[in-house]
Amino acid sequence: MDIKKLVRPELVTMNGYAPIEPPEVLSQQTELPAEKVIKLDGNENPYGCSPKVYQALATYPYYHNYPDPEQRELRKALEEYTGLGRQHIVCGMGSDDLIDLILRLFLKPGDEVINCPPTFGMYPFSTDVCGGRVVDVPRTEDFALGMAGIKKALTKRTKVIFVASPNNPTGNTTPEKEIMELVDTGRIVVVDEAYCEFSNATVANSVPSYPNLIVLRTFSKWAGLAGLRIGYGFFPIEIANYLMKIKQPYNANAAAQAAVLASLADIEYLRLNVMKIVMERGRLFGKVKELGWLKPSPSKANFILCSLSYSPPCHSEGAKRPKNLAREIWQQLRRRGIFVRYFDTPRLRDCLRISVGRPEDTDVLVKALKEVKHD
């Protein structure tokens, strides 16, 4: 039996999403204990979650029961945290789950989704899985949205426009004026604010005023809950009702819901960690810039995209720059147990994305970069 003949043809040939690996897997690759691995590739929170989360998970009494499918306590707590009514809030298994739900709600086979690379890889991935067609409108040289290109690319089949702000992997935000211009096109505009707490820039308060504006958030970054997979979004009420109807009934598990409630009861602790990360972001930017051969891009997130302005020192005089030097540096760092993100795509082939870690992580990284050479 040829199973391939039964599979949707476009899924046979599509590219999968390239995920990052957890510390225990990385430690096996480097033969270092997991606690010695310096993990700066996933934009995770190096300070972890609130101590109250561990207590909440240890004492939660109802793991044997299904969680609340209506997410009542969760949405109530998020209403208090964000100031937006719970009728606008839907939670999911990370914002990835909500991206998939939005596309399943709006796309018919062949419908188009505007994607603005370089940006988060889940937008084209989920579009492909949901049977849509990705229309790439590249960002400008300074990674701003190509507004004229987006408007030119719109057709009768364009259903959704994705805008990450701050953008991953470039770290820059999109001005509210530009977002509202996109909203005025009448398409569904999804503003992904996964790194909002590091930027303090948001258009979430505008969601109740527009029938086609969606804002996504997550607890993975600022609250250190990446492993529990919990995100949420602000939606026009009509869209929120449809999503509550089509989502998997228990798409926010009991542990994740308990962890969010505990996190929101310890806001000051988490905000202090955010402040530490923002301060270290500035320090990392300066240290990388001092190297001379790496050019860091200004970032409003918890990572910095660094491009190679020219080659680091070489072992032998007159040695030519390798064809893919960023990848070589990425591999050299991996051998030292330091993991940053490399994207093998045309716009980013000369770039490394470095998550902001603790000061001691920055120190080890910078020392390693100073010792990087090419043959």
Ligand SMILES: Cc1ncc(COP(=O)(O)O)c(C=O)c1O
Second form
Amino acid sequence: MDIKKLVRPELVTMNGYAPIEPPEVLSQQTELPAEKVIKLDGNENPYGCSPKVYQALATYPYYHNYPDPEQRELRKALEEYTGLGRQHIVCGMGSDDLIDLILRLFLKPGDEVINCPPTFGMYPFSTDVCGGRVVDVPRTEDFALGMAGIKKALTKRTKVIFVASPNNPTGNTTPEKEIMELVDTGRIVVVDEAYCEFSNATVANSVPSYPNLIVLRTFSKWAGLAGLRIGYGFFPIEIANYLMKIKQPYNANAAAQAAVLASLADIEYLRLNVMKIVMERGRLFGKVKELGWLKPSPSKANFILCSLSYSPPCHSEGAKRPKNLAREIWQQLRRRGIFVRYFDTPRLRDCLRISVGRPEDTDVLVKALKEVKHD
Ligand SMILES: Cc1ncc(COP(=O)(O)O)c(C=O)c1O
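The form predicted in complex with the ligand is what I need now, so please give it after the form predicted on its own.
Everything in the complex follows now, all chains and molecules, and the chain you saw is the first one.
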């Protein structure tokens, strides 16, 4: 039986998402003990989650029951945390789930989605899976949105525009004025604020005033809950109601809901960790810059995009710069148990994205970068 003939043709040829691996897999792949793994590739929280989460998960009594499909307690707690009414809030299995859900709500086959690369890979991925057409409008040299390009790219079939702010992997935010200009185009504008707690820039307060502005948030980054998969969004009430109708009824699982409630009850602890990460971001930026051959981009998130302005010191005199030096350096770091992200797209070919770790992680990374060689 030829299964391929039964699969939607566009899914046979589509590129999959390139995900990162968990520490235990990295440890097996590199044959390094897990405690030697320095994981700076997933923009995860190096301080982990609140200790109160472990307590809450250990004592939660209802794992044998389905969780609340209306996410009542969760949305109430999020209303208190964010100041936006719970009727605007919908939670999902990570913001990835909400990206998919939004596209499932709005896209008919062939409808267009504006994507502004370099940016988060789940926007084109989910557009493809949902049968939409990705329209790429590249960012400018300094990674700002190509506003004129976006407006030129709009057609009758343009349904959704995605803007990550701060953007992954470039770390810059988009000014509110530009977001509002996009809202004025009448398309669904999704502002992905996954890193908002590190930037303190948000347009969430505008959501109740516009019928087409959506803001997404997550507990993966600032609250250290990436493994539990829980995110949320602010939606105009009409859109929130549709999403509540079409979402999988139990998409926010019981453990994730309990973990969020425990996290929000320990907000001071989590804010302190965010502050530590923001401080370390500044130190990492300075240390990388000092190397002289890696150019860090200013970042409002918990990672820094670094481009290789020229080659690091070579082993042998006259050695040629390899075609993909970023990959080469990524590999050398990997052998030492340090995991960062490199990208295989033309625009990011000479770039590494380094997540901000603890000060001791920065020290080990910088020492390794000083020793990096190629020939
Ligand atoms: C911009 C952006 N949005 C969303 C996500 C995914 O968040 P979640 O873990 O909530 O699915 C990421 C994760 O890297 C991201 O960089």
